[in-house]
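Single chain ahead, written as structure tokens, the form predicted alone.
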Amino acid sequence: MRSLIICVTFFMSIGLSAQTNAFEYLQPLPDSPVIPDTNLQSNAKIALGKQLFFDVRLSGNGTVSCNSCHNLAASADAEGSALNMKARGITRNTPSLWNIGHMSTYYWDARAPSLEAQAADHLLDPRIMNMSNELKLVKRITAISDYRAAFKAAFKDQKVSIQNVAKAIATFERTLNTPDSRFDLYIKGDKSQLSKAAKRGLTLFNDKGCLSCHFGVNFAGPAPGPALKMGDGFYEMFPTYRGTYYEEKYHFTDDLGRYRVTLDPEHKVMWRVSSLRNIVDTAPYFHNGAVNDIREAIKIMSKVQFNFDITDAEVEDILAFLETLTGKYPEITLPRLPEEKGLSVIDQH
């Protein structure tokens, strides 16, 4: 990781008048995330990536696909997906993939510098796809003639490889955007999109300090661009105020976060700032998925991050604002997967 950027408090006024120019930290979702030069989008690559995303043959025993834990048939990752992960020894919450292309690092501890790196890592992880080695994956996919043709169309003369599998999946994932939330329409000029309660919630969101970390197009800090390059990290300490009732109740510090990657004591309980887009749909919350109720999550953040108790009325106003961050989900149809006559779901060697 080339740099470590930690949340700081931004002193600003977010005024709600038409004359304000302070929406610099509050931006609508762009039509597309930043596309890396090393993996340009194409219709052929997106179509291939979608097939691979839904194909259980990418897993070692032929029973798990990317969609098994990142369910795109629902509006967000359901709690059942998190339970599916925990059943395989993964104690961290399953992140939503909606708008995932607007992040600069991946995993809760930011150990992957790109979507491509994250996808390749998933394929070989014994707790996730459990493909024992790259050669086995390449052999299995290459045995299917329609996949050979699809890879040739997407990558020209390049052959099937784990790198190209990861590139195709990442290309598809960058299309998973949810634009035109009420908040997006509001800051584009339609002031009727936010209720009085939501406007109060937006003001509280700034005044209480939430905006110091959750800003930008994805409400997760800077998206890849002038401030952060792909692979640069933007982190927050969680919990900031130690020893609270919530920390003990929900076991927030059982996992030391980025410290497990770097072994740097300064990185203990340091986490990549997560997106707040579609947050009302993406329970459970926090790195360990310990909290299902968003109102409880708002109270927790107030106490463990800023050391103050928030009133029920303030919770309702902040929730009214957060509800405006839900965008329009694209229709996801199941792709027809390539088949090869005479081959079982998985190879038998």
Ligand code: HEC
Given for the second form:
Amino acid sequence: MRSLIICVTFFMSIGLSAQTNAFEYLQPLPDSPVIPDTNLQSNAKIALGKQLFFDVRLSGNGTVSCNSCHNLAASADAEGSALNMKARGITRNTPSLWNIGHMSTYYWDARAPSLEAQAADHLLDPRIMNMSNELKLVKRITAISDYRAAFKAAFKDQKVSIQNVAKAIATFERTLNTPDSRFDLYIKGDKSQLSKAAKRGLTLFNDKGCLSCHFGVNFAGPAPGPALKMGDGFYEMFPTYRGTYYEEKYHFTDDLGRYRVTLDPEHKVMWRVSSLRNIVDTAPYFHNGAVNDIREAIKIMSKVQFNFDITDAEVEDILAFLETLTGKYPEITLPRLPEEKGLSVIDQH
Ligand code: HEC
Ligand code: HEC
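Which structure goes with the form predicted in complex with the ligand, now that we have seen the form predicted alone?
What follows is the entire complex, opening with the chain shown before.
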């Protein structure tokens, strides 16, 4: 996996008045994420992926579905989680899956190169879905005749396999987009969408340097496309300035980020740059979810990335801008799950 590490100062000089440049760094959410040739969208696959997403039978002991942690009735885990994440050994913040198809790598440390690889990894992870092996998953699903039929209809090879489970889920995930935020409408030409405070916030976001990392369709750096191929990541240090009060208070450097994946000392405290779409809905913040409040998160970024103390008025303006990044959530209806009449496939003992 190649990495793209761009010097922060590289973009600093970009003025928002330069329309062409500004448009490049400030882009509306496209109608669709980039769809890989190896897993095209189809209604059959998307419908199957949605069922699988909501199905607790995908977890080892039939207790959690993808939706248990990535709740699609909400934006992220601001509502709290019914699961005891610490007891499961999970120390990372659960990311929101809205607009997830627009990322080029997956996980906070970018250890998965695609949504397909990510889903397959989660299924076998003992802390997450805890399927002990592929065979168990395949047997489970194959025992349910309507699922067998759905895999036949969705895939050329007609197989129930972990790859196809992951593919179906990924096609569903690529539909989870929140277009038409006030920022999107603004950048498409309706200048009335941003209040004065939000406009000041956007200027500050550029002047203070936030845009040097948080730019592009998801404010997370280049989206998959010519600049960054799927699987290539956009990583930066967090924190860039070490030894601040915030670092200690929120234990930011207990987890060394990409270093844990590559064991390259230069990757210590490197993280994938986070998306800022719907950011006011996705508290708590940062890889360890240690920060509950968006205002505190903005102050922290100023201090740990630039070593300056931002004023309260500046925080309010940046927040006014970030609030415009909340898009329109599509209505999600619960799918009806296939059931084998008179049979439970979960081992209850
Ligand atoms: C027990 C809670 C839990 C369950 C259940 C769960 N996830 Fe996750 N998921 C997480 C956490 C925590 C992370 C972040 C882990 C990390 O970055 O190291 C994550 C990360 C992800 C990501 C990467 C997001 C990003 O920003 O890169 C995707 C995609 C995802 N999960 C999809 C799924 C799917 C699909 C399922 C069902 C097969 C699922 N999750 C089930 C907790 C969960
Ligand atoms: C040098 C690159 C860089 C700069 C500059 C930068 N960020 Fe970040 N930002 C990151 C990275 C990397 C993360 C993920 C950090 C983590 O949790 O490990 C992040 C995370 C965030 C988060 C939390 C995201 C979440 O989902 O929890 C917010 C909010 C944020 N940044 C806002 C800002 C603001 C506002 C500025 C300007 C004051 C800024 N950032 C400047 C790289 C940067």
